[in-house]
Structures are given as C-alpha cells and as structure tokens.
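Let's start with one chain on its own, the form predicted alone, as structure tokens.
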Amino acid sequence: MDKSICPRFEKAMGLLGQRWTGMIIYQLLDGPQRFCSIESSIGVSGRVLSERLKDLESEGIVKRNVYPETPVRIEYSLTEKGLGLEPLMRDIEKWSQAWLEA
C-alpha cells in the first residue's frame, strides 16, 4: 500500500502552514478589509502581510481591489476559493476553543 502523501494535500499544507497566512484568511472571513486593518488586527509586520496577501493572490484566495477615488483606496477580499476555507477554519476555531487555554 502507497502511504505517500498527496501531492495537492502536501501543497495546501504548506500554503495554510505559513505563518501568518491562517490568520490573515480567518480576518477577511469578515469581510473585505484594507490593508492597515488587517495588519492591526492581527500584529503582523507590513511587509510579511504584503508577501502573504501576494501569494494569496496568487493561489486565486485573496482578490486585492483597487477603488479609483483619491486617496486611491484598496480592499482585500477571499474569492470563492478563498471562502471554500471557511468551514476549516470554523472547525479550527472550534477545536482551539475546546482544547487550548488561552
């Protein structure tokens, strides 16, 4: 019996496994927020937010919206795929609340 790891199992692993990127996913769960929101939110750095909102955007999780009013103000949001995590991270949620101390 083949007891390799899938290789897609082993891709989303390591993209939901990056630091910072589970939190960034379950803060737009909310709703479409902008950047200064996010990173005071959760206490990240703005370049470690910038370098996971890209490869999120990058997967097809987050969509970055740009509004063309001045000062130019842009949103981040999950797409469809992105929001296809939802019920993952509820579960995690869940789990976290039953099992971990604050």
The other form holds:
2 protein chains.
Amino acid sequence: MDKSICPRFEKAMGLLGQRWTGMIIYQLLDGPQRFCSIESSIGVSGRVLSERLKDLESEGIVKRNVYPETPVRIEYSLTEKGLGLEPLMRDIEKWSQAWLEA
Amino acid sequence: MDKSICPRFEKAMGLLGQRWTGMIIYQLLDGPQRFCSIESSIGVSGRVLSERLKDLESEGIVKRNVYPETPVRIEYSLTEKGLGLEPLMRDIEKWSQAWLEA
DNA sequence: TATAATTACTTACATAAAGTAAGTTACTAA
DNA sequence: TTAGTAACTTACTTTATGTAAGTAATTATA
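Alt. form predicted in complex with the DNA, vs. the form predicted alone above:
What follows is the entire complex, opening with the chain shown before.
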C-alpha cells in the first residue's frame, strides 16, 4: 500500500461516498427540513436517515434544531461547514446535466 | 414519497456515493494507471476495484486500454466524461482543506 | 531448472451496511 | 375512543464489502 493520498481528501470522500449522505446535504440546501420530509423526498429509510443525521451532526455539517412548541418541531439544517459543500453539489448538478441522459 | 429531485442528479449521486468510486476517479486524474497501482494507492480490495472499474467503464467514465506487449499491460484512464468530474474533485479537495483537520 | 514473483483478475466465504416492517412515545384531530 | 403524525428505535433480512486464496500468463532469481 502506497497511500500517498491526502488524508483530508480521504476523509471527505469517506463521508460523501456513503450512501445517501450527498442526497441529504443536497436536500438541505433548499433550507431547514424535518425528518419525515427528508425521508420522503429522497426515499431513504428512517433507519439509515437517523444514522446519517447523527454522523453529519457529529461532523458539524448538519445541525439539529428543536423548537419546543406543542407538538415539538425538529428541523435539520446545514451549518457553515455544510454550506461549504454547495459548490461541490452544484458541480454534480452541472456534470449530471452535461453527461447523463434524462 | 415526493421525489422531486432531478433523476440525473440522483443517478450521479448513485455513482459517486458508492464506496471507492470517488477515490478511483481522483486517482486517475493523475493519469492512466494499472490495476495493481490503483489497488495499492487507495487501499481498495481487488474484488471491489474490479467491480467498480467495470461499472465505471460501462458508464463511459473510465476506459480500459490494453497494450499487447509481453507481458501485456493494461491501463485505466478517464474518458472525457470522467475528466468532466475534475472540478468536482477539486472542490472536495478545497472543502477538505478548509474544513477538516489534518 | 525449479522456485518465487508479478499482473490482472476471479471465487468462496465472513462480516458489515442497508432495506423492510413493525413498534414506541408524545401529541392532535375526528 | 380511534386514528393519525412526527421522530425515532428495534428486530430481522438482504445486499455490499472485506479477506484470503486461487488462476493463468509471463518473468526473474537461486
């Protein structure tokens, strides 16, 4: 094993290369959203969504906001770090428009 | 399920969101490379690398070049479509430099 | 000359990740 | 009172990945 690749790049890829992570972030670019809304819009299972949101929160990419109304409302949003991924997401959009069939 | 997300974006994410795919493409940005070289540089198993290269080839992102020398030499390189992913890879680099610890 | 090594894989088997469906707790609307 | 929604969790099944060994062709080494 040579492993000359930058460990930060590797870590970023480890995050983004996980199933659903990119879709969740992309979805949150539209603004804060609730659990069930993310779930239904991208088609991820609750089991995995729950797992991913926890990971992303612990990485400081997503923030969990609790609004103590009745009933309580919980929204997930991107942090500054998470918003930093927008250019990247736009590149994926552009590439997919340019190179993939509809 | 609402699924208002662009199907092309979804497909792109389905590709890039697979384990190792991004690392393979990133590695190939440095130029054509042989199987065992990719294997050792990113630490992917031969089993999965073989699978991914076939997928990427069938998607037209990677090209398999056979040089009939003795012994035969096989190199993998990015197609134009694959090279189109460079800006995206550079954005991941930038983001990881800006937001992740070394 | 026999043995070991390399390249580009494939195969078989074990473990980890994801999907599915049901369950939970708190609350609301009919 | 019954049904429904939101935000999850749990148990179980299926799929994906990791690990290690095997293969075929060729080359280098003792």
